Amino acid sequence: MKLVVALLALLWAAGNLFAAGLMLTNGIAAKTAAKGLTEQGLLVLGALLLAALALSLIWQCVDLLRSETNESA
């Protein structure tokens, strides 16, 4: 069961990393820069926070998968 949870969480984290990438590219686009520094900063900051949380989730999933393999050995 831990394996299924870890794989689903990895899929969720991959989606979050994709969304963070889209937010970052839109945050540094010329169209957003024309709207002002506030909108640009919010998109970039949101992307960085989302990526940090996704990377943290990936780290926890890897630890969970490692503990699963250690228990079965």
Contents of the next structure:
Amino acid sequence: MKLVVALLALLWAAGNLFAAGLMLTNGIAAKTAAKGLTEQGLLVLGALLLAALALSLIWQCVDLLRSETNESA
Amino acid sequence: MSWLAFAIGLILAVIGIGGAIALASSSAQPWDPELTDNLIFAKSLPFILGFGILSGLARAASDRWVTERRPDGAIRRFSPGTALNHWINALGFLIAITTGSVQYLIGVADATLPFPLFWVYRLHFIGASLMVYSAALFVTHRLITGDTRLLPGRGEWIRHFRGLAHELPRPLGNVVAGVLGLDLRREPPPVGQFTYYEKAFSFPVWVLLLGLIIVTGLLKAMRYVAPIPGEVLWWASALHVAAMILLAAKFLDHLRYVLAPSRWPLLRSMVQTWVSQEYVRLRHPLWFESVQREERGPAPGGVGSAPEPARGGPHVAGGSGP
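Okay, that is the form predicted on its own; can I get the form predicted in complex with its partner chain now?
Time for the whole complex; same chain goes first.
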């Protein structure tokens, strides 16, 4: 069960990393720069927040998978 | 009585939502699929809210206010109704945030979808309906029962922040302790039914963000059936997007927290509703003590051994878990 839950969470974290990437690349693009610093800042900050939390979730999933392996060993 | 309230709510919701669908789907209306879905959602909202309120009434009426134990000693942490409502909200949240993110990201990236956009909106409204129902149920239940166990009580915030700082990863805990002037060399306070992270951070943030996204979403949805000033609509849209991004972040944090191997039994309890006695004794000693006190019952004279009453609500695990 832990394996299934951890894999689903990894999938979710990957989706969030993808979204963060899109927000970051568009946040620093010229078309967003034309809209002003606030628009850019919000996109970049949002992207960084999502990426940081997605990475910490990936770390936790690896921990969960390790504990599953240890229990079944 | 409780089943009657639930049944009345369900029947009214089916009639109301069915009526809205029938009206919008009649060939007399010139609306495109996106506007049709929006109008169905907007006209269904009073019925969804009403059904949620009646379900909350029904839940409050059926609460049992006793700690339940299995023969193996396991203690009930959440009532089945609580677990069910959590998963209804989770399903709605997942649908709504995924479809909301798609709408937002295709706007940010100037992209187009390989299928009609109204499907994304349709799913978004379904997810939002589940969230509105779940929120109405939860709020009604809490207002009636006065159960505030998921929040620190008056004068307890400092102790909760100290517990929170201990529960956070060490570097983050140090930052929180530094900002709030907490002494982490002191022993962490014992944990009750809910952890300090859940009470001092997680639950208040969920309430704030879910409340914001639901209220702003309702304003946006009502714009075709009620005159909403343009400025209000602009702010509602901006705050809706901001709440969505913060909720996406909060959900990642929620998963990070509940997927810690040491908290796996707590995650399982959100499905099975039970936690083993041993786990409660080791990880939630304050709760274990309170359950034991409750089982011993009031001592003759009643001083010092009566169960500790919860603030404004049940002191027990089984009857009306959050």
